[in-house]
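A single chain, nothing else alongside it, follows as structure tokens in the form predicted on its own.
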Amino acid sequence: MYQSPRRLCSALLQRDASGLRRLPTPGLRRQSPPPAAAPRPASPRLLVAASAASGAARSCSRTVCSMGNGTSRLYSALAKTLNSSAASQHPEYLVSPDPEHLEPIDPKELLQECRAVLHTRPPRFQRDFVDLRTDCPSSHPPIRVMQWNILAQALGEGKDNFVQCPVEALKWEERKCLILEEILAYQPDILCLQEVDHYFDTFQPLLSRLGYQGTFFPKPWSPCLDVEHNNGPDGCALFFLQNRFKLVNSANIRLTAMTLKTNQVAIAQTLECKESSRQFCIAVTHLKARTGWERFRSAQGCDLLQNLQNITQGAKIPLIVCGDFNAEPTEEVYKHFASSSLNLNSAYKLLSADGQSEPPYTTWKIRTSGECRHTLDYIWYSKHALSVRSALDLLTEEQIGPNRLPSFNYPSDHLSLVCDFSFNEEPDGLL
């Protein structure tokens, strides 16, 4: 029987849910229920559907990814060559939206879903965007970029270890309605998120409603299978709206380090501006984690450099790049992109006083190793073809709090950096 797209989305929201209240519009703080007031109860259609829809999900997971290390080899086999394409092909952990239901939804209402699964949590975080324009305002909309590590679900539950953050704040009943109302605030035309485990049944069925066209790219040999009743492996994903921008062409890059295939991947898109018909290429990567394996990040980023030079066509076509880079700007890695040919810059440099610092830190967290604070999250861009109209200031450590990240009030360990561009008038020679 058809469903409306409100009543689709609610499905995929409320899972194990136990009611509604409608709640503020977008762009104002989630406040707390009047002790007087009651949720309103859901409808039973929408929690038989969203029984059924996690049922699925879960008998989905118990039968295919399994626990161990079995799994992950397993798995390689399929995915060593795995591209958003193939990935149709192999429902062992796609959950394919039924294409009666592939109707427009509107963000508002989306975000009201949100908000009502939300209804106990503590408010969104006040972010401010900070205006960087040096420049008369450009002649066509900015292009605003959103660049997260959402934290993947089997390893936030699984394997990291955040020892201060309560077992109930990583619910993804809940979690998942966190990151929605974050992507939904801010609104991207382009979104680039990393450890993404939850592409084929919540993300793609979602965003695609919203006007989003998206490309998932898996690790070939994620950890998030060695978590028992994981819902498949985590990769990067790029969306971008379709209502902006064409595709030109899409890459699906496996990174190699010292002539060897590595886990780690991108994705790299060239999209065309429907408004100005100027085309940039945005690319999303995550490079290796851990301390110890610098070099091993440094070769990674030579890599893609590589691939971008090419997919650039020898930087005449502006660049984007969005990732976690496992990297502080002390690095080899971090180096070689500052120094590239691409004329690269960090667009969260500019948030400082001079113009040439990174932010104290992009990631926060308590594990049992310790308490980590680092800058790993980068958004670079050419500075010769593009400006850096505003970007969104970070979380203070007033508001993240002593626990750290992540929490009832924020979804990952990650902050999201977002950032408004637009082309400059004249790009010295660039397109």
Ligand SMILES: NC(=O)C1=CN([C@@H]2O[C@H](COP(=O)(O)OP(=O)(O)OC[C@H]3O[C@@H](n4cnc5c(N)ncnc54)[C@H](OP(=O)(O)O)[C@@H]3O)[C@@H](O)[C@H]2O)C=CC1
Second form
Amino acid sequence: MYQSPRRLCSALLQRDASGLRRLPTPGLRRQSPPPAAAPRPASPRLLVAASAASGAARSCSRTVCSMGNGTSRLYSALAKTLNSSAASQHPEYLVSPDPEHLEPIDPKELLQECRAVLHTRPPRFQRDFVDLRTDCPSSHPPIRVMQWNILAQALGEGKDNFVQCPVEALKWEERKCLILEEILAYQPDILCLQEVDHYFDTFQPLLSRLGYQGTFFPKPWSPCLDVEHNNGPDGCALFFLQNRFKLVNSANIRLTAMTLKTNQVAIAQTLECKESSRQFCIAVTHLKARTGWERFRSAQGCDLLQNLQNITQGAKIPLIVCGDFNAEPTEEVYKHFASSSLNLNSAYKLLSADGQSEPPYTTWKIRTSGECRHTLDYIWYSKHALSVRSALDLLTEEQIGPNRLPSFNYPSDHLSLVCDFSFNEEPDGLL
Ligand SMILES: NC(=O)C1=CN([C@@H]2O[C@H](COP(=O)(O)OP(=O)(O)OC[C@H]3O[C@@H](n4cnc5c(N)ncnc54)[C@H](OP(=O)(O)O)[C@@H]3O)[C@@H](O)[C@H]2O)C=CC1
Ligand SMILES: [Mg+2]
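Output the form predicted in complex with this ligand next; the form predicted on its own has already been displayed.
In what comes next, the whole complex appears, and the chain from above leads the way.
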């Protein structure tokens, strides 16, 4: 059982009036009573908006997925136009492309709708934030970053073969509510997601109305497109709260390996904090999976590091890199990141007693090939310029249960990683 050494705090942090998040006074792990199943609302208005859009997008992907290569770019363009054409039939449902005119959603109302849809599911797992502060409190509110491979719907239902997960548990109408509930529970300022194949019809419309600005970069040849009745290509998505950050620049990166273009991608964005005017780079990636591809992932990792060197002008600005690296800490690509001249550290090592070991797992599933328990997901950060103030503890083995993930309790085969960061005092060349 993985022991987290430091004080445990309740997972649900309260935002007080000033927007500051307070870690409740540390104490024993408090098992908050499971949330009462909210009464089913008369009409789940907000979620209906998303599924109305999914009808449009699905019809689009059915048209598109039979086409040949290069469909993901065409899909993205088609999905956008269809979404806008669907908007003409249900103007109140689909978001307008102009973020200035979005009807905001009350996160509490959306959470209530999700919980009503999930009223037959077991209550959410309790996860605690571990307080990692070692220095004086920062004058600015922390920056909360969530890293999560949310499991593409087409892969979960059509390709991943999670043999111990009941098909029922993967139904999109409920699984999407588990994903949204996790996002609403931890209220990240920045979301770094992989295996997003419901961007245009679910996450973009709902998260933009919660105040996020989103970017999606699909895989050039997504395995989702091999699955009948898919929803389009999967890819990486990056969302940030517009009331906290301004976008300075954004780069969609198609990763190379030995100078060849590959099927894996990344997004790197430079953001400026509106409170402190401090700039930083946030990146999300999803490296090639499977054993036997270690050298390939190593080459992709080097390519990503080179891109990030250029974007941060040789680490002149702090950097946070989130991803499903599909690599254990023993792999070459992990060592490249740990020894990079970008001076990166892996945030989740700080949960270990010696601060030097990664968690025992970030993904745990059972496929036809057997049980796979691995540490593949990481949040890297500039270790001189940033401090990790807290990190969300992992699910315990007993919470995960004998059939592992995904399950009726948890929507993905990968756990979400969530960290609160703060800038260190102005580092003169300490990056
Ligand atoms: N790359 C190319 O040049 C071309 C690719 N394609 C298509 O692309 C697909 C390859 O996609 P790509 O994303 O590069 O491949 P990856 O090997 O990176 O894996 C694709 C997905 O499969 C999941 N996965 C990993 N291990 C297994 C497993 N043992 N069983 C089932 N699923 C698993 C991964 O999830 P996780 O990351 O969570 O482990 C990942 O999301 C091919 O299947 C083909 O459909 C088609 C033509 C050309
Ligand atoms: Mg996967």
